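Here you get one chain, nothing else, as structure tokens; it is the form predicted on its own.
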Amino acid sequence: MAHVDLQTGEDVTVWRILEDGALPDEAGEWLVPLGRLKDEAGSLLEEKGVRIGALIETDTPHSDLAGIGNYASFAAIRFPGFGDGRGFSLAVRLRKDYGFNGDIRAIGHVIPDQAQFLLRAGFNTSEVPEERREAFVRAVNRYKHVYQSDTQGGISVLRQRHDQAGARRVS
């Protein structure tokens, strides 16, 4: 698997998943399941040279994401299958409702056609099969115009039309 920045296509840090009951055996960046992270944040954060992130499953209630920025500096949302879009909503909630500024990575089952939507929902990076890396990067720039607001500040086509109509009335 490749781990890529969705905008640049560059390689990003590979985060390791901390297994149940295990402690980080070396410095680095570790993903910890959200429930465990909430329970053990203090002890995990005391490990020297360890940076902790939250591993979030798509069945996580939005309310469980409150305060995540207090104990996680990055997050990964795991998509179990193509038809499960709840991960997009979780990323939006992290960005908009909880002001999470850390890296959010999509892991699991994501496809190049979702790349632009991942970025617009607030994901920065994605775990992708190596053979699909270039397809992901190209897909991010596939469409210039958007029909809905997003976490990136894109102006919707509807808003652009209203602004143009208003400008014509004024002049």
Given for the second form:
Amino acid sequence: MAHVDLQTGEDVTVWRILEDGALPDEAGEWLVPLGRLKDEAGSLLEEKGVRIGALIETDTPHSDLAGIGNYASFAAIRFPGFGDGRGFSLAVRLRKDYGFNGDIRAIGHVIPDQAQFLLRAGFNTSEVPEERREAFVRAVNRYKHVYQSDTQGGISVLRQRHDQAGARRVS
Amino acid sequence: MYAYDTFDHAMVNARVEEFRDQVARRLSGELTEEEFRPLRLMNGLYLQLHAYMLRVAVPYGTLNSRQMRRLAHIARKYDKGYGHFTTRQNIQYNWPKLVDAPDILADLAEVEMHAIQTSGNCIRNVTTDQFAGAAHDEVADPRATAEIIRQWSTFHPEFSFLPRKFKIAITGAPKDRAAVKWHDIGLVLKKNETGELGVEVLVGGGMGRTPVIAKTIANFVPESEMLSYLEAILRVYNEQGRRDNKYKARIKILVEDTGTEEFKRLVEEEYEAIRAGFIDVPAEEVARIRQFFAPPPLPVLADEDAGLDALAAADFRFRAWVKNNTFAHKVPGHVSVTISLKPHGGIPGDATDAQMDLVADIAEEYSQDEVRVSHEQNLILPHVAKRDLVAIWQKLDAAGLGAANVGLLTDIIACPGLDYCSLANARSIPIAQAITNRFDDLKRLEDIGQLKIKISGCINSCGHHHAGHIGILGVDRKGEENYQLLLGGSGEEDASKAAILGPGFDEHGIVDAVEKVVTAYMGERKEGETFLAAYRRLGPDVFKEAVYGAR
Ligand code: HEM
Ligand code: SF4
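Could you drop in the structure for the form predicted in complex with its partner chain? We only have the form predicted on its own so far.
Following is the full complex, with the preceding chain placed first.
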């Protein structure tokens, strides 16, 4: 598996998942299940050189994300299957309702045809099978215009038609 | 009619190229069928009993002649010379080859059509009133609103992987010809005291194994904030809709489980949070889109026409056609014409390539270049001068399109059933044909009056049997096709669920049962009382007695 920047296809740091009850065995970037993070973020962060992110499952009620910026500097949403669209709404909530501006990564089962949707919902990196890296990048660049404005700076053509400056960012 | 600009063209062309690439990868074996399946479904390509099936969207049911000719061309070149118009304002082709699918999409793109969001768990083609823009009773043309929703929902990044498919219907008239209460979201255009345009919002309708009639959660959302309201509903549904069981994944189940009031509260909370944002489109864009649907410049004409009256007096079939197949227009001297795709013994909704070409020609000459597809599987010429009716009827009749049965018992909606559909338990088409053969006398049909029969080959309800005055549902009983009889449904503003009358029948028995129901109605009805009104007054017992009593 590769971990890539959705826009460039370049490699990004791999975040390791901290198993239940385990402690980080070395410095680096660790994903901790959201529930555990709420209780233990303080102590985990005392470990030397450790950066902590939230591991969020798609069945998480979005209200559980409140205050997430206080203890997580990045987040991964784990898709059990590519058809589980809840992950998209969670990312939108993170950006829109909880003002989260750290990296948001899609992990688990996502497909290249979703690349642009992921980006526009607020994800900026994704776990992808190595052989699909190319397909992801191609998919991000396939559609030059979008029909919906979004928090990521996409401006709907419904607005662009009336905005000479077309490229003006919204958020 | 809406015309694509460079943005719309770019989007649809990119889609064609994407699919061309995916099909090539499938044909070379790079993609397995399992991986390819969701990709083809996103382009309306199903795998059915005998072959692939391609479902093409006719957004809000509106076509121009060029588009209709292109549909004919596709039927001729890539299929067996016909297409099937469905209850969701789509057309289905039953025999395309996989290798041709990208070319078909390219042919469609050239005339500003596509198969985007005709399947999959996304927001599907928005449907509306087939008489939109022409109907005498209309508050506003719903097609402009539908086009705004079409664009907002196309490739929506957050709502392309919902718990289930999602259907929105909209009506611009108080008389509901779009079955809005049977949709996941139903919208009714209204004006408030100050003349501002807005929508009443209903949620949670749907058919399938759990039929539910949608409930109103907002009486008036200004058009300028409608997309925010829809986005709020979709977000709540995407987050909270069930995903553990596909039969419970529809929004109707969420609304029932949450309670309508609580669901409304959740939606309004989200709506309040986003309505001031950037989701809705600017007023200039709404105005731009509305312009495309400006009423055509029709002259005010005399309401009487001597030629029409003369033929009507001489020819009973023509008289019946004018009575049943025309609908009052906004502009005096005009009507909308419904072309019945329900000839006796025919397959409901089927049209041949030649028929499609003919309808295109007639629309070009006599109906402002416009054709519509109705959810009742018929075609409509929306803007016709009464003085042209004789000429139009003669052309239609010569091509087998002159059936005068719109709204009558033989104007049957039927799904493809076991003849094509891999999910079917029973055939639908032969049942529809047998009923039309039994009731083949137009005078008798006229005497029976308004009566809607709707047939589905399985519980999925593609043929709307729950909303039929008489509904027929094919079920599988120990390997035998069996047909349940339902009575009392309605798909209009007085929507109601049809109820099962009693034990089912075999394919011959069901036709007899329909006849017994009709005979009982004829015996009991009061002057001018329709079948549905009589059923509502009498209840099921009279009909039970008529159908099962003699057993
Ligand atoms: C042969 C191809 C077809 C397949 C595989 C198919 C599949 C399905 C399935 C699985 C459902 C149930 C989903 C649900 O629970 O809502 C459904 C519902 C439906 N389909 Fe089809 N269908 C086909 C053809 C058609 C045709 C030809 C029409 C129109 C005549 C149609 C219109 C509808 C409608 C209106 C519903 C009702 C859904 C609702 O409101 O709840 N489908 N279809
Ligand atoms: S109702 Fe059933 S049999 Fe008929 S088309 Fe739909 S899925 Fe197929």
